[in-house]
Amino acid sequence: MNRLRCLKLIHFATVIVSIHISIAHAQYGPPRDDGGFQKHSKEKVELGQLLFFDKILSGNKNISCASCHHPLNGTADGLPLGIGEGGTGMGPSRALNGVTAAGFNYKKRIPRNAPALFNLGHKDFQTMFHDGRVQINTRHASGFTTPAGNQTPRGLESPLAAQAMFPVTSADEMAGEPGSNPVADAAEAKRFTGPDGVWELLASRIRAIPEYVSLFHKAYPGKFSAVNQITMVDIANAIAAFESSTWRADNSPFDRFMAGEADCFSKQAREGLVLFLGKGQCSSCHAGRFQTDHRFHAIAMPQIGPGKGDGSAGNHDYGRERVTGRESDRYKFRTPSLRNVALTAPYGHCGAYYDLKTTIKHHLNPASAISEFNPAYTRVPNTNTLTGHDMALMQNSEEVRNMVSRSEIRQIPLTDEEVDKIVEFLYCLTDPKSFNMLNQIPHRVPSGLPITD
């Protein structure tokens, strides 16, 4: 009887678990979609990876896109705010006048934690950043939504490559300080285009230097019969084309798992992606091909750092009302994709959470989460490096009870066996061939500057 009861339970369970394993088919679709990755030539990758990883492209010739966005720290730089302008080192061990990158030295910290870059050039990814400041709209001349509104051009061949247009414009980023450079000059007047905006300034050192020249007619063949004739939309192209070709990455266990190949879960991994598309209703949120929805939620993460000049005493971020000037906005930030998502913390859009545990325990119960937030989750090594903003997030001010109120999430209730398993499923969320990226850092650029600090 009870062999039978046990066998009855064990069908019931696999019943439960095909049923969840059905509908994770139709909700994510088929496990691979080549052709949603557009397809670019090896010169133009080749062209991009240079750009990417050279320091040429910014005001002071001290900080690559590969500084924040590294291979060796999963496409990011590992730190909860990243260190711009006038950091030297790579990843967590940056460090800005003489003070690690641990220690939390807020006067440079950029606001918002450098998002991992993985899978970006695929069709369904339409927004970019954050906030979604970049976003695909067809109704602008440029076909997107940017900062630079009518002074963004035409020919971008995506919102990846939008984007890449963005960075060399902050002065805290790429551009630099006022003063120090035409380029940070030129950013800091929010002129971008002419001949005497960023983008040209900057396409005109590419331009200048005859191995680059070279390179883009490899990559672009036929297109320029006039070096003047490479421009910043061009470069912003070719580092989409290098993002977007190597950091593809949907070879995880889950995609064979879902193309019909059963060994490649561990039992407590299915449990947590029933959990996932159940009773932790993750799903609700991280849906579709890449675990995001690509929409804009509040959900209460705490905020730690300078902020963006929001709030009573400017030390908050108000996340997409930034952009679109809607109060029901305010707190919202994009959901990120879950792919590979235990190579890229820290988590959240300061990087308040160091580990996938204590992240999914935030989404259980924010209120209670932010009342219990510890610096510890950073790894900010003391309170004494906390600004008195983050020591009133953990007093609960005003503008925490705000933001906790504004919350779209309640309260889940889990145990942390099942936030475990949870974990184990995101743990097969990840691609092997991330694990090792050495291969994509390139022993030199055309510019002859530094790779590494």
Contents of the next structure:
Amino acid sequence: MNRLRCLKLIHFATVIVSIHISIAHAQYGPPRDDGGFQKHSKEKVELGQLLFFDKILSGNKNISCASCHHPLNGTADGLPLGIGEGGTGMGPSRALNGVTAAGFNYKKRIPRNAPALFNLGHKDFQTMFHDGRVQINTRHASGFTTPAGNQTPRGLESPLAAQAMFPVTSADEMAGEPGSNPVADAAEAKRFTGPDGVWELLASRIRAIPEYVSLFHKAYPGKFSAVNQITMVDIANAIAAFESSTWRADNSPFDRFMAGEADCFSKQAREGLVLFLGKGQCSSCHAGRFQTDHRFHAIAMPQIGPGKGDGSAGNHDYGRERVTGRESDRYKFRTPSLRNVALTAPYGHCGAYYDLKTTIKHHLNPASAISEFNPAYTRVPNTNTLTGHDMALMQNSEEVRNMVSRSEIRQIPLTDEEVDKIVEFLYCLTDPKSFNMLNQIPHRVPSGLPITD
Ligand code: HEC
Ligand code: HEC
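Would you generate the structure of this protein in the form predicted in complex with ligand HEC, following the form predicted on its own above?
Time for the whole complex; same chain goes first.
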């Protein structure tokens, strides 16, 4: 190739790249947004880390936030649906009564997939949970809509902090079976506030540990004149500070590409980005800096496991409708962010798809994906217990057909090769910092309870 032709080609390639960058810029705004993340002191973050890993916050002192959101499993648990309170171990080796996750009955699991917790401290994330049941709401005295309604306290610093008040109130997640401990009984009675409510019972446990008291004084200088002023709100704010600071993950090749470093994106990934923004229509929902519009959409993701009590057999999950009461919200779930998505399999609100390619292919034609859904996609051996909807009856079930008919996507015409390019682009949303999160695990916690089992 002569030199001139070579230069022309380079020029052409540069023009194409800059067009891509400007399309992407129009979609995503400027690169990394330091101002979008609240700043927290080291002391508060370290306190939050200990609380996140401490089983003292569960009714029976046998499960912590980290049991389901672990750094070694991409801040989730690596399972389609987790095993909650009463289980031991983490991730795929988690077990209950000697039965490991692989063999554990799906009908007895936590009904939704444990999401990864990356970037949730950014101010754009105003809505928490697959159905958005915790949400900023300035008309509410607490500043938030939550499942606790009027019992929601003031002083919560962010949606992440508001969220952290709730795993401890769930029997399956952290509170335990009614009858097994006072926290569980309070949770069962929906008694969150007051001297015998869930939050005060847990805060009093924390206050009884001198090491925690001294850490709270350091994390909130001058705030407490008496120990009993330390409440669950302070606990939740510290946990949120830890999650927000530790799991910020916005320094991926994509962010560098957006900042003008064209080299860190392969040709394949660049083509993937263009498909993501254009023909694939992905960015109509996976919009903005974090690839989510923070809204709710119906795309008929397969539902497995026990469900949330909806539908004729109780094994469906109506998603957003459960919060708003509007039938038009049936089967709608919040668009997930796609940051670090390569590290957070399995996918969907029930974790029904094991890999990215199958997940994307579901989007291309939800109706045919549901009729062909093979429980083996989840890669668990005991498929006979897998089904929330009876998969064998899937094509014939009116309720499942109804779910499919509500899908906002009918068909997206992408070839197999194009899907591969999009997968390549999604890999570029991985912050290399998140490859090794071992240093986020404390060596011990102030309660002295074990961390790893
Ligand atoms: C038994 C497993 C389990 C435990 C323990 C647990 N979680 Fe979760 N977490 C989940 C599941 C499942 C969801 C999704 C639930 C839903 O959307 O209905 C979730 C959702 C979340 C979310 C919302 C993420 C988002 O993108 O909306 C945050 C934040 C979170 N958990 C933090 C915590 C914290 C903090 C604790 C401890 C106080 C905790 N979790 C304990 C399983 C667990
Ligand atoms: C109509 C809105 C919409 C469009 C268009 C869309 N998605 Fe989604 N996507 C969603 C919603 C909503 C979910 C979560 C659904 C659920 O869990 O039930 C999701 C889930 C995903 C997930 C799983 C993420 C996780 O953490 O579980 C991936 C990956 C994904 N989408 C990629 C894509 C790609 C690639 C495209 C373009 C080909 C695309 N999406 C187009 C709304 C959309």
